[in-house]
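In structure tokens, the next block holds one chain alone, the form predicted alone.
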Amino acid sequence: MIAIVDYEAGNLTSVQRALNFLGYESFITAEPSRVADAERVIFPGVGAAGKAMADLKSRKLDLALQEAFRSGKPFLGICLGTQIIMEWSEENNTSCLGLIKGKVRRFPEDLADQNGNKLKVPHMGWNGVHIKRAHPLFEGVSPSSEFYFVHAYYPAPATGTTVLGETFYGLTFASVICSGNLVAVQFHPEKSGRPGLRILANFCQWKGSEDA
């Protein structure tokens, strides 16, 4: 069974609907014990880092997520759930879970494309992802696929070895992070059509390593 972590950060039901469509059972929970009992964990979210971390701590979900990561069970972060796994975020000057070494940065206000045209922040819309090495989560996903992004902040891991995929939006940022049993995507697979659904289906069958 798949636990979808509820920390009042939004976007939970759309993830569950996508899993239901794929034929996988899941439950939405704010209870640390149910996260501990789940076979795999999805940590989604839309919102602000400061409030999200406060809500996680008030429910002791921060400890449950850290333990889920340490336990080796397959763990998927989505959007805000990808940022909060880092050590610290510029948004609200927030200390985060620290599952991955690094920080979360805000896109600069003078962000521009390769032709010098000003880009809007937040980054909102469809964009590609360059996958740097093979991984089971992206099995069967075309390299030309595009995914749906909505974010003003982006993860900046301390080491390049944890960066599985990159996206260009005025600057090149880590849009997919991987470390052992954890994979996190800055985009929304549940809103990204067939490629996104394939990623979710792959996660539901993933054993929790880069090989399987």
Given for the second form:
Amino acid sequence: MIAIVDYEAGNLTSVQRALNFLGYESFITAEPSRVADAERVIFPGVGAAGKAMADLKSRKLDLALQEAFRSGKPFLGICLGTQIIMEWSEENNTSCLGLIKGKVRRFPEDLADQNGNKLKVPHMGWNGVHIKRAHPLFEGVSPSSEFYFVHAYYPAPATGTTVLGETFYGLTFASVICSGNLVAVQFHPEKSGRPGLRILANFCQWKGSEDA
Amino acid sequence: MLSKRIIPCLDVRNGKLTKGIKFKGNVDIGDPVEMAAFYYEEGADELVFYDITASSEKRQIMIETVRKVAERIFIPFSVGGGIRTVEDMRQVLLAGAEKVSINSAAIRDPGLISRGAEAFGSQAIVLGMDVKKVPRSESIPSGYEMVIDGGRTYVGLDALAWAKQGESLGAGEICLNSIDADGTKEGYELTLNRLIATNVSIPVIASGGAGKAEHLFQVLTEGMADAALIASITHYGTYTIRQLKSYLHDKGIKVRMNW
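Following the display of the form predicted alone, present the structure of the form predicted together with the partner chain.
Whole complex next, starting from this chain.
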């Protein structure tokens, strides 16, 4: 079964609804032991990094997530989840889980497009993702697909090889991160139409390596 | 880069679409869930439901509709109409909507915007604005005034000042409806859209007046809107979403073409 980790950070039911639609059973849990027992873990979230880390720690879910990553089971981060897996976030000056080396940065206030037009923060709406190499989670996903983003902060991994996908919004940032049994997406696959559902379906079948 | 969003708006009363929608081939769809699924397949980037149910005891019907829609479509959608409290917002969001839109309730109680933003994040709170053009005056310096009750009641509030206040209270987005342009099919109110869009740093969804594909182009360029709300232009089969998007794409606007 798939555990969707609950730490009072946003609408988890939308992830579960998408899995239901695809025919995969899941449960929403805040119990470290149930995360440990799950075959796969989805770590979603909307909100601020500081409160999210505090909630995770108070439930000992920080340790459970670190253990889930180490155990090799398929692990999917979504949106805030993709930021919390880094070492540190500029948002509320927060020490995070450190599953991936690197930091989380805020989009600068003077962000502009190629023509010098000011860009709004948060980055909200549909944008493309340039996938740098083949990965089972993006199997069958067209390169011209777009995904739904809502975020003011973005992950900046220290190691280039962990960057699987990139998105341009005034600057190029890592919108998909991968490392072994972990894939993390800054966008919302559960709100990104058919390409997003395909990624979720691929995750539900994924064995947890870059080959399969 | 970010795509400009095309957002169909569906008016719902007592769980039914207020106008049965007729497509080419005369398929009549009165069920908002079926209609949402149709637009999802058609390539809508987001949907807006506007609940015009009058009585509060029938609000549960809308919540049920939201729940069914959320099981069928996997793009963001917002729900407006009749939302007056944080608890109303919570019900709609838990049922699966991505955002709530508040309009006259926010004018009566501006703190509702900040309480909503604090509870659910700014990204979940859309400030709906119904605006009418009036002579410039000391109290309405922009020449655009906020109205409620479908445009019948002027509230003595300047639209530009209200947009800025809404942003500072924590609204994540503005849905800007020109009552003058609404229903005319003669194009969006470009001056109003440009005025608001250049003075706030949150996205602006233009609403009211779309009759031709060209109108969307105008409001997304000259009007500086981030998204365009549409209704009759696609509801009655004048255009498909793909036709609108292809037109915009050919004119150099970035829109989501693959879904």
